[in-house]
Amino acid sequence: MMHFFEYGFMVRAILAGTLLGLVAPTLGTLVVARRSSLIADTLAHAALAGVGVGVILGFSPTWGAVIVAIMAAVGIEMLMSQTRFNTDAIMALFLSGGLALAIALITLQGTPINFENYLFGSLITVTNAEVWLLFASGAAVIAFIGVFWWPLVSFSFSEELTATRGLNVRFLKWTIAILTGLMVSQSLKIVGGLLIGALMVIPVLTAIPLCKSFRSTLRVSILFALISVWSGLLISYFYNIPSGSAIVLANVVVFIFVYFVSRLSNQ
């Protein structure tokens, strides 16, 4: 059963998936607390457009996804702070526009890459360079959250209260958005652009009924995310299904199990 470790692509997938399992629910805890869970899916669709931009301009689709996702994160925050548009409406604009642009660009180019790998995730396409980039980005995310932990906790629940304490709300807001875009864009090969939002949100939702504090919710959600990533990757390997769908289905199964167990224990 353990012979899959003999394959380099599987080792890279497990390393990348583990990094993603650590970082995705860490950011997810913040966005769920802010009631902006849709941001992950929105930036993922923008990242898919970045894949198309990279293909059209002749450079790495991964870097195209990173650049466009960060640009989308900045654009979303600008519209949210400078207009009266509803947050959900702004998200819908970037979400649908990003996916439409991605499909148009890939179609015009003649699809020199397998776009489904970026939509649903693919084990065999993860490269060493992408693992290292994900490691560097994940380290930056964890360092930022470690340094600004208490301001981020305050900010996640109340921007107004955070501002009254003399903290820079704009800095926190923009940095979270940019880091989310950075991580989402690099998750396309593992989870896929259509499914990454689930990895950020579902482990947090699973942990909430079991936890009484923000910190414990973060820790338990990471545990559930890692369990789902590892089991999903194994399912993907042995049954030859897209890694993204396998990981998300594992998340859903864990959520259902924990939900019913917690309901029964409270009766």
Given for the second form:
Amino acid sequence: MMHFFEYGFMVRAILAGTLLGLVAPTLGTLVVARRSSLIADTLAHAALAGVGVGVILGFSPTWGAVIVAIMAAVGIEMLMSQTRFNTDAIMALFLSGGLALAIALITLQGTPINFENYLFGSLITVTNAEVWLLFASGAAVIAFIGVFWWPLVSFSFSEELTATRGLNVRFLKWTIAILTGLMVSQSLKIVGGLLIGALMVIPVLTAIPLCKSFRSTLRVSILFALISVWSGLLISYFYNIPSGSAIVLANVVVFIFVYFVSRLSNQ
Amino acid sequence: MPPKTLIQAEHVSVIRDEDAILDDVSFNIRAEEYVGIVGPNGGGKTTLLLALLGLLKPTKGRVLIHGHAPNSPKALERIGYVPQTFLGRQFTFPITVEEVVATGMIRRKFWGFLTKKDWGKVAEILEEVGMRRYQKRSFHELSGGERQRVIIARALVSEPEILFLDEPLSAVDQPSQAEFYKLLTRLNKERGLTIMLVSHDLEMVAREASRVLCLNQKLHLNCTTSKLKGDENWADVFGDRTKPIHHHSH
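Given the form predicted alone above, what does the protein look like in the form predicted in complex with the partner chain?
Entire complex below, previous chain first.
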């Protein structure tokens, strides 16, 4: 059973998956609390366009994804603060625009990169450098959230009340968006661009009926994310299905189980 | 020695799309006053409050809190703010009562974690507003009136000198309203907290506040509530059919 640890790609996948299991629901807690869950999916689609940009310009698709996802995060926040467009309309613009651009660029380039790896995740193709990059970004996210925990809780609770305490609400907003772009773009190989949003959001949704406090919701959602990532990776390994699909399905199964158990126990 | 002036509004005008929302409004508020800001819908009450909180820059004139610009650190540490009741319905994510109150410390605790002493302070403030027994409860389990008490505790935990309230009980039942106003009066009398309460409830302001500002673009009236009876300016501000009702305690 434990022989999968003999494979370097599996060790890298478990390391990267564990990091994602810690970081994705941490950011997810903030975006779900602020009712902007769609931002993860939107930035993931922009990151896919970044993969195309990387391929066309001849540099690493991962770096292309990071740069374009961060640019999209900045663009979304600028449009939200400077226009009267609805948030969901802005998200739709970047989401479909990102995917359309990605497909166009990949088709134009014509070289055989397997775009499906970025759409649905592919364990075998994760490199050591990508694990290190993910580790550095994850550390940045956890440090930011640890240091600014109370301003972030306050900001999630009420932007208006946070602003009246003199805090720079725009700084918090932009930083969350940029860190989400950073994490999402580096999750493409593990979970896939079409599925990463689920890893940020579903563990938090699973935790909500069980928790009373902000802090406990964060802790419980991390626990559910780790359970889903580890079981999803094993399913992916043994049944040879894309890792992203297996991880998200594991998340959905945990959600359904917890939801019905919590409903029954409340009756 | 007379109480010091805490709030100064000097010829404040706010103009949007060539319409004056506030027109040359000036007043001084001394420490420990309990001020009701009344006026019709669209009369500029909330705009004035935003200017006093430093969230809106007047087109003309200026606001000073304790001699400082309202968005300066020295002014911000003196003010607490309680918004309208709808707040609780906007936020449905799990959060406990004590976490809500702790978010009031963010100016002092911008970095890092709260200490045991900080949590002691949170418990003490919850005791003061009569919500200590709900400390570990979910904020969403509370009624509208209870939530507003928690939001007051959140404002008080930063030890402000002035509490601004914007129609805080617009969707709260009558008995809870009475309890809430009792709490405000106690905070005003016992803590010496200056209160600036925006309301459309003339009767309540006449009964609870010590001073009233009547606002309808211009400041039509600025006087103590004891001088209100029969004042002709009520008609200017609210229309002929509106009169304040006075309740006298026996």
